[in-house]
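This document opens with one chain alone, in structure tokens, the form predicted on its own.
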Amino acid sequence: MQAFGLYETDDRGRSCYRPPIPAFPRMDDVWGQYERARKAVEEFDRALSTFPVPDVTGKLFARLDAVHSSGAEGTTTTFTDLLEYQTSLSRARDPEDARAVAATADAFDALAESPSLSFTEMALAIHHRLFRNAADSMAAAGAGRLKAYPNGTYDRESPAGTFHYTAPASTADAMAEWESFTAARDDRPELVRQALSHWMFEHIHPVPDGNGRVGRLLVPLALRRKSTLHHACAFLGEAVHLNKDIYVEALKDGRRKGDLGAWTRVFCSLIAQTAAANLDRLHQLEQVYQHWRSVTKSARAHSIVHALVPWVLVTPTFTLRDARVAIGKDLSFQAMNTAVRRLESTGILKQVETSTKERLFIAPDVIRLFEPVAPTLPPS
């Protein structure tokens, strides 16, 4: 024993960390921060579930997660990017970059509504969607699967400047221990314990690559399974973006000192950042739509541009065939082309340029408010 946990020699001589389970801190020790996360993600879940249009939280702010929860790991696709590469162009400026934000987001589409999976089958089910199609054959053929290798990260604290995650002849018995501790339910705060899930997640680093990534995402999917919330909206791969250090740092001390009431402060500190922030864009979100009904109220009953009111607003980015697709294929071409220019002429959409004969419409008043950037953490 070292410090906190198991470090276990493998087969090479190196010292792997396996994590314990971990024990819940006094309640008095996060209670501040347990108090504000919990309020700001229920506000948000309430807001979304009376949001007048659907979808709202996979096509608009798991995209936004997606593109932060990403970010911090080093990828640069923004959400206008990942938009624009999930249209029927396909482009971007980086296609292999966006190709694995885009994993990410189609992910949380494929389990935010799949309650027959465990959560180790859920976590390899991600990373078999952001690996699946790597341009690296080797991080394709490791897609899905618990790591073969020993995986490590810079720690200069570490023998030979290494830190290796727990080693892969032990993965399967401490995702068996992740599992149970993860699923388990009793009348302790599940935020807590979702708090304590993802640190113990992250120091066992199962699968080869993307680790962070799945393991973020695991936060809202897991709370939604388990009805703490109506959505899966707990994010916060926002506040890890903007204040990776104090995450990181967090997740180690955790692990050097066996405190998790400071880790457990910090995360709850960055999820009630991230909810926080998606409400705000929600509520303008919804002054917007209410605005797109306003000038658009004069249209026909039954013309189209009723129906591609709320699609724009969580698709805000689109190609005609993009619409035709989604509001009806039975639609003519010019039938859409006049409901979007009707759109373009009211100032909601814009026509940007592209370099081939399929026009490309965004609403800038969306994506504004997913584009910049929130305040950094304050301090806990």
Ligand SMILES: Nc1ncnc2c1ncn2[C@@H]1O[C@H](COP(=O)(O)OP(=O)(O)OP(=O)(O)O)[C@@H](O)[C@H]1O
The other form holds:
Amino acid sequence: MQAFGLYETDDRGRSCYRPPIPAFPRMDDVWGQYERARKAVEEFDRALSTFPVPDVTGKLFARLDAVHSSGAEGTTTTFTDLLEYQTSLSRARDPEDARAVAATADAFDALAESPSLSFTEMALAIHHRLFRNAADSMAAAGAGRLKAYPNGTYDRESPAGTFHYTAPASTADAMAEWESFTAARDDRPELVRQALSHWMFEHIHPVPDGNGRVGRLLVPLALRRKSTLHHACAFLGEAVHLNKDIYVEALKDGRRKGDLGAWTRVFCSLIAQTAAANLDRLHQLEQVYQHWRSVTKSARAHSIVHALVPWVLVTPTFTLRDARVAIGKDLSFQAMNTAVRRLESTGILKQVETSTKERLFIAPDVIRLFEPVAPTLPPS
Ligand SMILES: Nc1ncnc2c1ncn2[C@@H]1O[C@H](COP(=O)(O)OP(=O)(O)OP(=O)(O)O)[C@@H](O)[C@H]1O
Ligand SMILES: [Mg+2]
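Form predicted in complex with the named molecule, following the form predicted on its own:
Let's see the whole complex now, leading with the same chain.
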């Protein structure tokens, strides 16, 4: 068991794990799950390409992923909460919790547009976004840096009850290996490469905290960067949230058994499950859009209503101020108010009570698709 990777003893006698560059599993061993994941994610990717409204990936699906990927780690902010927090009201039931989730969504937005960074720079940039405004000053000081202290997790089988990830002194070297493995290209399937890359990343645990969220966000970004997919849409946060124990056990099992076949199958199942749920949402979203277009078609050709409808589809929670900033600052408050009221009268929008003068609107047809968690099948 100890032969898979290295255990290095640090200056305090802790045994810290250094993962190897893992061998690719035999494709025969992972074929069913791999093919299901590849097809599901490619179908979602294609559907995003033909979707009639732009920005749907970042504005809706990456936000949903941020909610789930963070939810898997214990945050309680919902999709509704996140969207409300990201309006000009910045309100939330638990502002610190919402800030952490919003930071993950912001990291996606920022990183989806930065193709010149290395994968390590991407990981640190995500970490920086996640922790730069953390309430804990030590966490904020470490934002965007490799860990300075050892990190570990409870592990019944480890002699001291704790499994320590890669020692800080070896982290830079381990990350250099991870970088070249993650960036390499050959004729083997990229989805499998990124499954192995995620396993390595989690075992190095290069940053003090947030390794789960950072590592999961790297998966869609890497698959887009490597042109496997047109969109950064290979999310796994939702399925991890629903199957956290399976995900963590499979990560551990790879190390214990020294065979990443089972891990690759679980990873592919998580990707397939999330992509299938998202594709279903996207189809329903298109129906919502067609319905909205038909109930607003009587508006004058130059009416703001026609600009508002696609914007609301991907921004289903907003204030009048947000709408004016997005659609045209030169529009009068009155003109925007009239257009919004018209959408309210057709049932597209609903006003939400707030304690301020600023008015908040939601599009329940859209919010409903992203919340609550849609029932999905456990990975096979
Ligand atoms: N025994 C383990 N071996 C390898 N990786 C693990 C193990 N247990 C958990 N992980 C990985 O580490 C992540 C948790 O690490 P970390 O705390 O740095 O990230 P996080 O996003 O802040 O999550 P959390 O809020 O749970 O602390 C998990 O989501 C999983 O990816
Ligand atoms: Mg943590």
